[in-house]
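Single chain ahead, by itself, as structure tokens, in the form predicted on its own.
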Amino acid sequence: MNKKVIYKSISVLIFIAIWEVLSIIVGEDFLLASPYQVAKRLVRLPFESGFMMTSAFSLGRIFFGFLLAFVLGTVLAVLASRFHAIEYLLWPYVNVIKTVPVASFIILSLIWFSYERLTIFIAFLIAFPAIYSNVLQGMKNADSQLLEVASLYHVPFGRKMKYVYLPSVKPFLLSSCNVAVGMAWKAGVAAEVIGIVKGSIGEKLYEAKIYFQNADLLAWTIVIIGLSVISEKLFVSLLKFGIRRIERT
């Protein structure tokens, strides 16, 4: 067995053991449910009516918001690397998004958007800076000597993108996607909780908090982690496949 898998398994077991000890010390299920209670609730959760619809509702909106951030962030980063005026124009907006608390954006968005669009907008807003900044950095790190040779021989921009920029951007893009998907899920679910978006996972978390259902709260949190990891791995795998296809053509 891979050593990395063994170490990760041991880490998870230690975490569960600490969790179990803390739940015994606390002694109140509504404050901290035990791992067994959460596991039991987690097993039953998929068989309850509305589970699939609720999961699909949040997954669809959060992932769509991330996809918007991915497309727009990549396109604007490429344009900003070619036209510095675009980079300077976007600089204050990107930095504001990076520094302003997510809760502030969510509260403002509740005034501007309907509940259905809230999750999409917040997921997009939080994922965008990570994609844009990393792709822009990758474009700037492209081999200057190769770019000089390409300019000397008047190589079209499309071919420069494939043979010069893509190898430079690739690690930055993959790294940013690994981070941005998780950020989109955190921000998207937070928006659902604050906005009490009907039919969402955030609404389930809010109800669990209101009724002191700690086992439900933690079970839904594990569902969120699972959906986040699956969507991240799936998207990054498809992105790697797409990049390999471009490199081979």
The other form holds:
Amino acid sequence: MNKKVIYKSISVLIFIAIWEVLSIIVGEDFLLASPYQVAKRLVRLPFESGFMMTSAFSLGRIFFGFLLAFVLGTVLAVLASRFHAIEYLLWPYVNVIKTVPVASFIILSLIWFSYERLTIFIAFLIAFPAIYSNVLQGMKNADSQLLEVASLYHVPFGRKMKYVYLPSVKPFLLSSCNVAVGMAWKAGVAAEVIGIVKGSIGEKLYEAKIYFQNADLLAWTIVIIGLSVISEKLFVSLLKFGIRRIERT
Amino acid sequence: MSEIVLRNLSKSYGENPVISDLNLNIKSGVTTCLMGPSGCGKTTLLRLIAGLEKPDSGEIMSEARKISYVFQEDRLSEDFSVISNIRFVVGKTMNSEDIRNLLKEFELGDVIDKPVRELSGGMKRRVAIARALSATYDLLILDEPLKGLDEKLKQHVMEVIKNHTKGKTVIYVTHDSTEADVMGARVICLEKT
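Having looked at the form predicted on its own, could you now put up the form predicted together with its partner chain?
Let's see the whole complex now, leading with the same chain.
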């Protein structure tokens, strides 16, 4: 076992120990359930009716919102790097989205959209600036010497994208996706809780809160972390695979 | 055929004049070697001829529409394979068999599908030269193309370049007069301004 895994495992064990001690000190399950109670709840959760539907509901909407942000953020960043007018036109919007609190957007969206679209819109809104800004940065960091070669040989834009921009955008795109998937999950579930979106994980968290079911709340939180990590790893792996395919063709 | 005529050409970077009032005729269909001390403006002159920089004054008259260039740096896309780096410039205008044959001439036959980042410095240099030769050109510019190659390889690569550029307009920058001799080039010496 390598050192990285050992240190990470120690860190998790320390966290669980502190949690156990705190739950003993607090002494009330509805305030802080113990790790054992949460683990017991977590094991039962997948066998309860509606678990898969609830998870799929939130996963589908949050991931769709992220995918929209990925496609639109990438396309607009590529266009903005070519046409500065687009970059300047988008600048105020991107900065407003970055700075306005997500709660404000959620409440505004509750007025504008149906509950079903709320999660998609919020996940999109949070992931978009991260992907757009990073891809734009990657485009701007493209190797100027290779771009000079491309201009000398009148290389068409598609080929320039593949050989000059892709190597430069790749690290920016991968790191932004790593961050943006997690951000989309955080904001998406927050939107579901505030909007009490029917059939969502957010609704389960809300119910756990009002019925003082602390073990449920923490078990669902662990489910969210799991889904977020799985979707992030899966998407980034697929993206890496796709980029490798392009590099090899 | 593309003769290149330079008239009263001047170029400076800030307060530093690099080329002053240069007049030069570069004959078509032959190799011309530009020699001279470091900082005398050889690379700047090549960049002006290639249209990568604009002169401060003077004019460049050239019929060369398509220019191929071996820069002092390799300028390769490191994540891509050797053959992909050739494709970057030629697209689908050259078939894979011809590219492979050209690379074999440069003794790169075993590394055709390897990513450039895995190659040695000398191999990368040869890929850069092969890429320039694979393109269609009226004028080929070589800026110290053999830099970093050992003596044995230098001889071999020079022979390959010579075979591929017979009857073509070539401008070749070097510090080594033996390279000019082997290439059978007309030599022009530049001096510092």
